[in-house]
2 protein chains.
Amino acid sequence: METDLPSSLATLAPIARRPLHEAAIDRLRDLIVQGELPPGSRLNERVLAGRLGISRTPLREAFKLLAAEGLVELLPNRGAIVAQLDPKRIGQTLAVMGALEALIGELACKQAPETAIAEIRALHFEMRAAHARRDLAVYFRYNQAIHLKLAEAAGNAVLALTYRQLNANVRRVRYMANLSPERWDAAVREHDAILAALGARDGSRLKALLSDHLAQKTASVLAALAERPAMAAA
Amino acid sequence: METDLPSSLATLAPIARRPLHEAAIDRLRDLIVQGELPPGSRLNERVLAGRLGISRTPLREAFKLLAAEGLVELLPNRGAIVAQLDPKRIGQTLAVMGALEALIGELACKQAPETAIAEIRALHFEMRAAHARRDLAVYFRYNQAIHLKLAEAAGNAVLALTYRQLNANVRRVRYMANLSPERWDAAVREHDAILAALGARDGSRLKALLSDHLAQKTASVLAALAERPAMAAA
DNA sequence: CCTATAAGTTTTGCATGCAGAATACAAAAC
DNA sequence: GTTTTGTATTCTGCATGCAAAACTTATAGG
C-alpha cells in the first residue's frame, strides 16, 4: 500500500524528462513559424543535430512529425526542407479552419464554462492594450491566444487539436506580412463583436462573426502572400 | 540539354523505393483499424520490428506518426500501446468530421468535376450491390471509398487529408460493431439521397443530408461502443 | 500472510556506425 | 565552349550498440 505523505510531497509535480524529439519539434516549429528558417531552407541533419545538441535519431523523428503537420517537406533520399508557403494550400487550410470555427462558435456558446469566457475576455483586453500601443508582436500573441482559447472552450479536444495544427501553417504568413492600420482597426472591431456574441452565448451570431472575421483574414493573408510570390531558400 | 528519348522511355515510371517507416505505418494502421491489434495491446519494439523485418529505428518513427494520428498512445519510457476506443473522443472526432463534411458538401457541389461525380456514382452502385448481397465487409469498403472520394472531390487537399485522418479513428469501431439490418437499410437510403443531391449539385441539400447521415452514424457508433465499454488488451 | 526491499532482467531512448543514394567536382569527348 | 562521363565527397536511411529507466522476481522483515 501507499504510505501517507505530507501534502507538500503528495502534490509535488513529477520531474518531467521531456523526450528529445518533442523538444526538437517545438524548437523547430518556432523557428519555422517565426520565419527564422525561411521556406525552402535545407535542414541538414548533422548540422542541425549539432546545433540542437542532440543526435540525428530524435531529430529525424521530429522532421517526420513536422512533415505531418505540413511545416516541413521530406524529399526521399534528399533530406528535409522547410515547406514553402503555397498560397493555394494556405487558402485551403483557411477554408478548413473556417469549417472548424463554425463548430467552435456553436459549441463554445453552448458549453464553455464562464471561467473560460472570462479568460478570453481578459485576453481580449490585453490584446486591445497592445493595439492601443501599436505593438504588433504582442497583439499577434494575444490574438492567437484568443483563437486557441476559444477552440479549447468548445470542450472538444479533437477539435482544438486539429484547429491548432492548421493554425500553425497560417501563422507563418503573419510573421512575414505587415497589417495595414485600417485592417488592424477593423480586426479589433470584429473581435469586439465576437466577444460580445460569446458573452451573450449567441451561437449563430458568433458563428457568423467568426466566418466574417476569417474571410477578412483570408483576404489579408492571401494578399500578403501575393506580394512575395515564392520565397526562395536561404 | 536533355536528349530526346523514345516515348517508351520518356514515359517510364521511376522505380519507387518506399521508406520503411511508411510501409510500417500502413501495415500497423491496417492492423489497428481492423482490430487485429486490439485497443490496449502493447507494441513491443523488438518483437514487432522482428515480425515486420525491419529495425527498431523506422518502427519507432512509425509509432510516433501513428500517435499523431491518434491510433497509438505513447507512454514515456514505457512503450507504445494501441489507443483505446474512448467513446468521448470518438464522439468528438465525429463532431469534427461533421463540420468538415459540411464544407465537403458545399465545395463538392460547386467544384467537383463530372468525372469525380461519375466515379462516386459507380462506387455507390457497387456499394448497393454489396448491400443486396448482405456482404458487410465489401459494403464497408465501398462506403468508406465513397466518403473519401467525396472529400477529394471538394478539391481541397488539406480538407481531404484532415478528414481522412479523423476517419481512421472512427473506422476502428466499425470493424467491431455489427450494423442492425434496419440501420443498414436506412443508411443505404441516405446514400441514395446524398448521391442525388450531389448529382443535382445542390450544395445546401447535400450539406443537410450529410449532416443527418453523420448524426445517424454517430448514434450507431456510440451505441456500439456502449455495449463493450472498455476493451482490454489482448 | 502481506509489505517492503533488493538484485536481475527486459525495454526504451538515444547515439553511433555503415551501406547506398545523391551531389559536386573534374576530366574527357564532342 | 558545351556536354558528357567518371570519381570523390557528402548526405540520408537504416541497423546496431549502450546507458538509463521500468518491470520482474526473489528475499527479508513485519
The other form holds:
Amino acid sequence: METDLPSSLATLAPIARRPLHEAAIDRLRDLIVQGELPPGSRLNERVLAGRLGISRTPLREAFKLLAAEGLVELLPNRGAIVAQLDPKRIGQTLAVMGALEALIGELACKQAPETAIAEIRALHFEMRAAHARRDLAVYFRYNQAIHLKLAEAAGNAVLALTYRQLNANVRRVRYMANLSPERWDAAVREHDAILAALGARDGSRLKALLSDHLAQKTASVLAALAERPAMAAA
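Having displayed the form predicted together with another copy of the chain, please output the structure of the form predicted alone.
Next comes a single chain, given without company.
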C-alpha cells in the first residue's frame, strides 16, 4: 500500500550530480569523435582514469556503453581499443538513416509544435555562430542537437529512438565529414534551407532536403575513408 512521503522528504531536491560513468562517456565520446583517440588506439585504463580524475570502475562501465555505440571494441583479457571504421557498415547505416531522416522531415512539418520549431531555429543560429568562428567542436554539438530535436518533433517516439540509436553509431563519421572546409560550408547552406522548409511546414521539400543532406555527407565520408585506408576495418 502506498503512503504519502514524510514531510521531511516531500521537498527533497533531486541529486544533481551525474553518475561518474555518464560524465566519462561524454568526455571519451568527444575524444573519439573528434579524432584525439584515433581508431585502433588502446584505451589505457590507468592513463585515462588519471586524466579524467575517476577510478577504473566507472571508466570500465563507460567502455561498455561506448562499445554499444560502436565507438569502442572490448577485447577479451586485453582491455579496450577505439573501434575501427568499417566503410561498408557505415554506408549501410547512413542509407537507413537517410530514409529515417526523410520520414522525420515529413512528419515534423505536420506534427512539430511551434515551440519546437523555435528551439530548432535558436539551435541553428548558435550553430551558425560556431561555424563563423570555425569552432567545429561546438558547431557539431549544435548540429547534432538540431537533428535530434527534429526527430523528437516528428511526434513518433519509436522513430526518434531508432534514429538516436543509429546516430550514435555514426557520430564519429558525421563529424569527419565537416573536416573538409568546402563540405562544412555546404552543410551550413543546406541547414539554412532545411530550417526554411521546416518554418514553412513544407513536408515534401524538407523530406527531400534531409535525404539529400545525408547523401552528400555519406559521399564525403566514404571518400575520406577511401583516402585513409589505415582507418578502415581490415
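Positions refer to the first chain, counted from 1. Worth saying up front: this structure is predicted, and the values here are computed from it rather than measured. Rigid core (definition): largest C-alpha set, two forms, superposition within 1.5 Å.
Residue 191 shows a C-alpha shift below 2 Å between the two forms [criterion: core-superposed Cα displacement of 2 Å].
Comparing the forms between the two forms on their rigid core, the Cα displacement of residue 208 stays under 2 Å. Shown in the overlay between the two forms, fitted on the rigid core, is a CA shift at residue 106 smaller than 2 Å.
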